[in-house]
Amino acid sequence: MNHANYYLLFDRIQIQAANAISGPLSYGFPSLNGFLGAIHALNRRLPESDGITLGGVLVACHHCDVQLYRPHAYADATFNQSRNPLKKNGDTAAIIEEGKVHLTVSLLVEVRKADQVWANLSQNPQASEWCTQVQNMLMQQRIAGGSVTSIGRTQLFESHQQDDMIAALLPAFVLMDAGQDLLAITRELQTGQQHLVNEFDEIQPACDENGAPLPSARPAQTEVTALDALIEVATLHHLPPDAKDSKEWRAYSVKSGRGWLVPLPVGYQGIAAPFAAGELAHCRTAEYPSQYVETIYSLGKWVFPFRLPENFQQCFWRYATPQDNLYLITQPPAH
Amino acid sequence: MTTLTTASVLAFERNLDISDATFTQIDSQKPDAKASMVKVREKSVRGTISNRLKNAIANDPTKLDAEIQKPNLQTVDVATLDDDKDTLIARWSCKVLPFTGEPSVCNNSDYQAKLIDTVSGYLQQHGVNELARRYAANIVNARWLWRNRMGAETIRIQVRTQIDGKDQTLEFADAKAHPLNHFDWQADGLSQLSDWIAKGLRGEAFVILYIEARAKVGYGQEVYPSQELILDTGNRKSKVLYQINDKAGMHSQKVSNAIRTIDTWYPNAQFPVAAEPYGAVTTLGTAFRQPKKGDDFYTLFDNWVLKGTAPSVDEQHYVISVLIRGGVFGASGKE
């Protein structure tokens, strides 16, 4: 894969009532796909004489505003509704239950310019008008269902400059794969042993402080798989107390100690075989090809820019070549 | 050649994008402070019984007196200047796309192409003027400030846009001189407003409208705020007030349904409602366009777009403003 020239910073683009329902177990942030379809959707109507293409997404969160009522803290939470329009007859339409967000993000995104470059890019008048027309057509567009109501600034900046660009996004939170981090845990709940990712993305056994392996609070289970270590993230255990002459219960998630988890949609896997274009009854579109899909769930991690990989390249969400049926977003370590 | 028949799949995008309008105050007779935030509190308040009893209940001075002294408390919210400022801000922003005709979404080519066709000869022949000309107008007489137009003494409308690179700024003094109930009214900087919209419709210039109201309504008063529409209230508080940021705020869908009150081509109209498929509206609990009489949306397009058979001009703009509104039209059964 070619390498990106610049990076394009879309500075807080604050996006009113996007879609909060992420998949259909997961709910509170907009799905990969919103943000990565908006990018691709950008990079269609980009004029093609300018020779640029846009690659991965980078997905920075600032402030994120579900739109739910909470009587108190142990009531379950509703999702604020919107009326519809009444039905020809005066009566009132039945209410569809929808989740929305209001977010402020940042995005950037891989900028790969085939022709001449932009030389001295902060002086260069074409660098910043083309910022100024992708701006006008982002803000034209719809991001995860929502509408763009402003963005702050669009700025080009390049490969080397990758801690301005980080001091750029801050203060937020980067969407990460941790993908890893479910073997871990995986792992963890097989052995009863700790398992930790170490920073070389590597899994390994953690150890106290003389080498000694440190059991999990939980029993090992050796027929636990990844789906069990998906929903023991979402689970709360109150354990009780070890010794006779306790009475300490303690409360014991897997996932502490290792940053801020959360279940995550990375795309969909065909459940039958593809139809050709213009073959499926009420498809959205009759110029492509359609299949059901059923959605693929992993775990995500929210990382502040500071602790976000020496290699760049692997914070950018792309959509991988689709084989065996399954239709992903990834963060591949760049090679 | 087979007959054509309407998408099962039929979707338009809105093409006023409107944010929500927040909420901030000031005193008018220091118009150079900064202007504070207008929050939404909650207060309990010991109701009394006021409703229709039952005749048995009201007949019997006893059962009267035992359910009068029934306590009826009530906790909702509210939101009020404070008691040293008078003027109410509203402040939110209205994004002018482009309108073709073109749907987001539509699974028949034929019928879209016809579709196309169809509104690109209105266009052709009347242009977007008349319709601009009233969305502008219901900019300029603070109809979307609802019940907070009624109470107040005067309103002050701005609008600032960047036109071709330049700022520009109207101001119109007294929107309350305005009347509701008709278009027929001229004033200063409207047709400039109007032209603005027109523009961005056309898809001539990238037209984002910043509108600001300040409405003195008096020390202390009651301002109105959406209220959240809640499906499970836990019973603890009776209203919830929508607020961005602890700001007390106006649903985007409540302003935008403002802007687009301009049927005024329904039978034997009284006053504009919004252009909605069936003339509803809510509050009235009536639908102003009834399928029965042939002059709702749906049949009106279908006649047009199907048939070729165009409605009379008034009824042309109805469609039209319906399509610019948005919404889902496909002949998939459901409404």
Second form
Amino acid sequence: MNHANYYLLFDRIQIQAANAISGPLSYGFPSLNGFLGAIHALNRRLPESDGITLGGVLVACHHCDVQLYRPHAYADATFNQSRNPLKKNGDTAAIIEEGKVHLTVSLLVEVRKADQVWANLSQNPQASEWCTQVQNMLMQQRIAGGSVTSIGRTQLFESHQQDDMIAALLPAFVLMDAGQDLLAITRELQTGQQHLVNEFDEIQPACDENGAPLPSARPAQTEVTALDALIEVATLHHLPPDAKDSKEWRAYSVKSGRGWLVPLPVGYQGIAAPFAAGELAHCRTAEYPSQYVETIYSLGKWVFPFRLPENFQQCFWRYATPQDNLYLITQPPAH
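Coords for the form predicted alone, given the form predicted in complex with the partner chain:
Nothing else is written out below except the one chain.
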């Protein structure tokens, strides 16, 4: 999509019973596909005569309530299950194991208007009418498999109103790509020295106040890969005392000091040649080609709006052009 003329805020969308399982190995918050897919579906429903296209999506979460049960603090959590709706004959339905979450999120969407722009946006009746129209359309859709029960408001912003958009997102945390943090962790595990991502999104060794490199709590392992680093992020170590006169064990996680990191599915890798439309039996739709894929994981980070990058376009998730059997969702600057 070309540079956006406007940004459309769906403020505080209440979603009930969204899919809490974001991938084969992660749960708690819906996958990015759930939000980008909903906006893509909304874009397809817009009248072509309007000349309006929706693009990238910024995801901000205000509240997240995973529907699970844990009898005590040391027990495994299990998803709450239900047996509804009733069958036509009144019998209860069988249990289909699934994970659900109730959410309050705000979505900020890039808007490209090809023809004449809206003058005096805040008081333009056509812009206001269009906002009401798309809000009603989104209320009729599902988002991440959940039902939309309410939308606080819908508002258009011009591209120069970045501070106003950030203020409108408060209080919430914005989901950002943390691929650079994953590379920094990988390098730390390989070299045995701490590495961090600076404000310019560059990876550099961490040093103390005297400029000396800080050692990692883990010994160097040159054969470590990004997959090992991803597993290390989910690991909590209990380390023995450093000195003989100390009896205190300490906990260590490579995530410490790097912000709120989470595993994040960012797309799919094709593992077989694509099937032509209608060739693969029992797939969801026979209108489009199908392909067997595996989920690709990376790292994400929840960031408070005041700490978002200065280049605001980097905060929007977009579908990347498929290449080499890779189907990715990324956060590149808009072209």
